[in-house]
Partner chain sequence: MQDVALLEFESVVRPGASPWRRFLRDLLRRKVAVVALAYILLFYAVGAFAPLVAPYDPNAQNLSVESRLQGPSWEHLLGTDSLGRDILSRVVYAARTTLLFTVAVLVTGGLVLGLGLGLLAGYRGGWVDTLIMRVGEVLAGIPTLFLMIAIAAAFRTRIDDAAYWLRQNTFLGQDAKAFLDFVIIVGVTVPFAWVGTARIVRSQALAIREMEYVLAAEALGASVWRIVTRHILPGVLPLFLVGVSGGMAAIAGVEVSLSFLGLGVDPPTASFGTLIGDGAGVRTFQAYPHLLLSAAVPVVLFFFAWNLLGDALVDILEPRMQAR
Amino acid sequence: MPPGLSAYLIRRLLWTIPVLFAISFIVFTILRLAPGDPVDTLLGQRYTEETAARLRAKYGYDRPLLVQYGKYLSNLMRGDLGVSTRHADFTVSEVIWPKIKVSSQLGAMALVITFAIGIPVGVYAALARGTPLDPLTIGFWLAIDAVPVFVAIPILQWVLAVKLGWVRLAWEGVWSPNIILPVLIMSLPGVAGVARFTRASVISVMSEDYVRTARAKGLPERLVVWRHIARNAMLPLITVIGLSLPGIAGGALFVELYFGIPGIAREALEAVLAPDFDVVLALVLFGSLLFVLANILVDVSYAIIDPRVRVQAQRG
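Structure for the chain I just gave, only that chain, in the form predicted together with the partner chain, please.
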């Protein structure tokens, strides 16, 4: 690792701490100040002032906002994320980790498929530049991208499960063929973005001198494309990984709802609507940490690969 980079990396990592504090405080305040709390939901029809007061005292909701926040932070420092009021006082960790595991496996598969389709499509479109095939290819994937996940799901479920009977809609764990459809639905909308980025990158590499040299010395076109063009054009693609994550997370919500997948996006929605304070906070922090770290990883790996970026990185 180049010398300036480690200082940059440390600075970026340190910077995430105030960012996460800010996010946690904002979300904490919104949750506590908004009307309706977990106790209302928990008691429902059995609501009486005494039970409510007793429960609020039990969870500490009756104390001043800043005291509650301080308590939350000191627990957080010890790795205690609190309890889930929606899940009979199971700890937040017990509730969220199994679901995070499911969702991250699905998300990773979707990410891989997005790139596995998007890169060849982008290379193809770039090579077809100037012919109608280029806009047609990109246009096709832009059309796929325009279909909201919650429109695609019922139609595909009907075609593939009801009409053709190829898949079943039941949830049978991550390692069953039934997850092909949900994973595809999560991955396809992102293909257009990856393909467009690849296309632009390939086009800029194609006019480089070393590509012309490779052609001039009589290298077979296949070798020119894959060894000289594609390999160099792939580097900037790392940045797109960070950009693809929010889309996949958003798609995951609807996929988990429709396919009955016990994942974290659905848990997040239910926790928000309940509300389930500690679960919401833990998930917001976890999600933010993930996105911030992904962005840092992208910036740093980019700086390692492309020496020209380093100067900027040092300036911060």
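C-alpha atoms forming the largest set that superposes within 1.5 Å between two forms make up the rigid core. Positions refer to the first chain, counted from 1. Just so it is clear, the structure is predicted and the values come from calculations on it, not from any experiment. What changes on going to the form predicted alone:
- When two forms of a protein are overlaid on their rigid core, residues whose CA moves 2 Å or more are considered shifted, and residue 247 is one of them between the two forms.
- With the core held fixed between the two forms, residue 165 has its Cα displaced by at least 2 Å.
- Relative to the superposed core, residue 87 undergoes a Cα shift smaller than 2 Å between the two forms.
Show the other one: the form predicted alone, since we just had the form predicted together with the partner chain.
No partners, no molecules, just the chain.
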């Protein structure tokens, strides 16, 4: 790691502690003060005041808010995220981690495909600027992006599974051939955004002096594009890639619902509707931690790649 960057990284990591503390307190307070009670949902038609009081005492909902929060923090420091009232007192870790693993694997594959297609498409569109190929290329991917997911999924299921029989709709695990269709539905709509961002970045780099100098020296156009244009145009994409990483573990609600995928997006929706306090709070904290770490990763990547950022970090 470059000199001076270690201290910068430590400062950023230490800042995550008060940030997560503030987020946890705000979300905890909102959940406890909002209308709705997990005990009411849990009992349903079997609700009686005596049973409800016993369950509230069991889960600690009858204590003052600050006492509940202090108990939650104490458990959190020991790695205890609480229990799920919807899953027969299974721990939150037992409920969410297997589903986060499934969603993360799907999201990672979708993200790789999105950028693997979007970056070359954006570079091609930028190089074709001023020709009909530029708007046609971007317009094609924008048309795909414009189709709502809940419209595209039934159509593709009917065509590819029912009519052609290329895939089966039954969930058979992340690494089964049937996963191709959900991954494509998750990845292809995002190609347009990546392509447009890459196109704008490449166009801005093409006007730089070092690009004109490289061409004036007689370098082949292929080398000018990949060594001087594409490489420098990729720097702004670090931010896009970094901030896309937390979304990997977030799942895709419609995809999980239509394909019966046991992912975290469906679990999060059900936990919010229940409500299941500890599951919701754990998911919010996990998402916040991912977002903070993604920002730190982006900053460190810039500092490693760009010497000017590294010098500013050392001075800080």
